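Here's a solo chain for you in structure tokens, the form predicted alone.
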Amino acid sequence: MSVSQGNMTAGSSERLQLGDLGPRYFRLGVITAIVGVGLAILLGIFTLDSIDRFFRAYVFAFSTILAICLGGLFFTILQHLTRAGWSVTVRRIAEALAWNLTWIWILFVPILAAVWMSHIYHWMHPEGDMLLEHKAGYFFFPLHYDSQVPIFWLVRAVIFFAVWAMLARFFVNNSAAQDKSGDPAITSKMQWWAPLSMFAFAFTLSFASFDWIMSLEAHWFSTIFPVYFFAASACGFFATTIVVIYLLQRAGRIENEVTLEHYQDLGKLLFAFGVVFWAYIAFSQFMLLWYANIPETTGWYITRMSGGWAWVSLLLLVGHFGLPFLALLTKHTKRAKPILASIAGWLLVMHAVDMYWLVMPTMPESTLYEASTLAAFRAEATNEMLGFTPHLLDIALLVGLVGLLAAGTVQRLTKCSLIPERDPRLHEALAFENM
């Protein structure tokens, strides 16, 4: 059986399903994801003394997976918006990866706990500081803080994992839909929706940024952090999608319908986003607060910059942008499919180094408000009031939670053709060949 479009063949059946490898690949993602919880669990209760730092770790692993889903979610809404036939082999991808938005809600649940439980988000108890309780309102409304609810914060949350899977919803099913009766309106259909779908989209990643990562340290405030964390989002995501087509070539599936003319794309992508643009959006932040000179700004990358995380943000500097623009510049690089690769895998690596070096260090405050210069700060602030205290445990749950990640999208393409088999674009990604 083979799916015909104008003049182009896309392959045979069995190529284009994953096959045997479905429940072999998901048994693999939940075993790690037992494992690797079960270990994180075992570690917090033998090896730390707070809760705290169970719960910090875990805020991390979330927000690294969260990323890569929101990534695949923007891929596709955007492939639709902008009408793109080139991206249709690869886009089935991205559509299982944005799917897990329709459980990941499952995995915020700790995070409930984590407001409740501990004291990483510390605009839970306002109490006598005077920013934080001006605060208050946008975190507790239309109650007083003094209620313990923020009901304004669990609103939020709950309309984001709303319209998120909601979104995920429709545009995977009418996908998968149109792959059985091959009508061309359900694609005119995704993309009338596809322009309302980007300004949900945007609207609420940048709050949910904001709500739980940007207020683990709710004295600080940026405006551009939102932009940061989808810089990061798009990087996570691209990477991903270059190292699970790989790896499916391996294992024999679509291996004529993406071509090195699809890697090259996917690269160019990979070093628009996940390389110049990341770094731009960073250095665009550190310079314009750090120019500001405004202690509330200031201190986030003071921290940063002291201690251990000094080696953290050089390794950024250098692995997330110096060594891998260097390496993507090149457009063979990008059609080596062995080479993308493990660039690509080498940039999830950083991807999750930079949601750890966003969620882990803590503000020493007094000791930061107290110095006067910063030597002064340096030579006062240790390691552990910096929140630069490695475990195994941060480990332990990224492997985990990267396995549920795993185990969710093999769940999805099993259910489905690794590629749209009868999108009306198809003939075009098929015959996509780069100028």
Contents of the next structure:
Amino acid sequence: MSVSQGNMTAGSSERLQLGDLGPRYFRLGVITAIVGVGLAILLGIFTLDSIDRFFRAYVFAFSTILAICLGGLFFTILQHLTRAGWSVTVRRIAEALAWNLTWIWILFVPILAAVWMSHIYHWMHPEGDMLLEHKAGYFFFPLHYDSQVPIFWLVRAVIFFAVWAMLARFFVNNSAAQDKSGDPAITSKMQWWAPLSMFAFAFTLSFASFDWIMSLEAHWFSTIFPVYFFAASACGFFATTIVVIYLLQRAGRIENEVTLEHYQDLGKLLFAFGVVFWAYIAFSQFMLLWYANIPETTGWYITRMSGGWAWVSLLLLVGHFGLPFLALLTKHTKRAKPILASIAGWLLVMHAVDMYWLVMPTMPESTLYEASTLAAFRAEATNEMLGFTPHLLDIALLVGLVGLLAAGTVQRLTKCSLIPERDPRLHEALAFENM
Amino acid sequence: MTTLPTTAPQSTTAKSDPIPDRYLYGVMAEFTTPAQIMKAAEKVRDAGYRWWDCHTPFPVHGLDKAMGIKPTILPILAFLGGLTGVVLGLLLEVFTNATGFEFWLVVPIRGYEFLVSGKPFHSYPAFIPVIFELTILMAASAVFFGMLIFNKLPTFYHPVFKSQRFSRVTDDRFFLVIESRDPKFSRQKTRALLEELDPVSMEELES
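Which structure goes with the form predicted together with the partner chain, now that we have seen the form predicted alone?
And the full complex, kicking off with our chain again.
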């Protein structure tokens, strides 16, 4: 009897560890990263005539994975902020994704290179452009733009990465420490810091999205832009979490700890944040700019509604909102693991398309302001001018960075149990029921 | 601090003459724990009763299943309500912005082409907020009023309120009531069934 019990506990603790899957997936992630990024660089060298195109693709791939990691940080902080019990067994996935924020600053180096080596951040060259000259302080303060050193922008970037790394370290390390000590005071400590952390998170995410993504079109501005990026990051995060949990359970891990109830709730959050909230914010931004119809703000949307981008916009409308909305409306799809995981996988693809749609289009400003009508603009603007030049390189780079993200996440998951084993609210999550 | 009486006052019906069959609403059994009422509900469900209900101080997880209650159709109603909202909103906006057709409601009613900041008369992006709000309104109304109707609310009188013991349903007691209109109901057999479930008290309710 005692022998079989011993086996049972050994078996159950194995199911709570990645075990031999860890090194295997880590290797797979690293190989994917090397192959993806290597292929992208080779394609860049041999097929591109301008380095700008490569850097733009890089900003796209970087924002896609950054959004997912930030979503993980958001979810982790939110659970402590609301003192949630139901989510304890799925929190480790969010923590592992957030952990990537401790090293993701390395991936920012190519963006620094892009600032000096390419023209994609055209606020670097404001000479003669009255609007950009006025905005230069946001990037170059306290220097003059002639210096070509955007100090204020750089300092902000350092602050963002420092804050994210600190928050991720604080919440992940404390949660891991609780596995060993079982001390409920650790939970209290994290809860005490959660509100301030949430403020810091909101502030840094907002300005990071201004600085790195919105500034790609330096003339254009939208105050709701960070909320849009936040909605996208929540979508990417919840979709990733559902897929990761599904894969872990397929591999025989955390089968009893994460129940259908958790799937249903993650499905609800994916539906609420990733589908409805995303569409709500996307439309809020579009509606105001479209209605006001002011030349310097509508160009951003005209670009995205012309040429090949019109089809991408339509794809997002249907694929990121319409179909997932109908698919996730009923609880039956949210409670069927393979179906929910497929929808989450689809939304993950849509998240990448969304980032592509956000980053890649270029506004052909002179053509835009010279054209007398919308039809005249559309007749004149080619897909090259609009930045609609899909290339294998984009996918290779994205796959490469996703490989890195996977490797980093797996690396973190091997270091501790797949669920916070001694969290004081673990029993709430295990007994959690929706109905 | 006031102290609760350890035993609730005896119901008046228990002492007085038995309730005639035609005024009998049902039989009520009182339990002290969620586990007890759960087990009782399963037994009553398996005995094949249809007109009966459980009353608890708080939602007991799994009681729906133990009682064999079918899933509610309220979500479908919400979806249909939302769909009605979409169609209504769209029709409203298309009609009020069109001059092509009119109908009579005491006076002829026709849309008016109102030019707003140079937009086309039928600007679907501008229609979306109204459609959205109507969708929410209709879906929420369908759920709210559907819930009231399905639950036969508002109900101003219910026979269980005659029982003094029943007042503890908002505190710490769990009640199971089998109604006399149930086709399987028989005064003796139903009482015997409830007796088996080991309730702390049992009472007949006057309708």
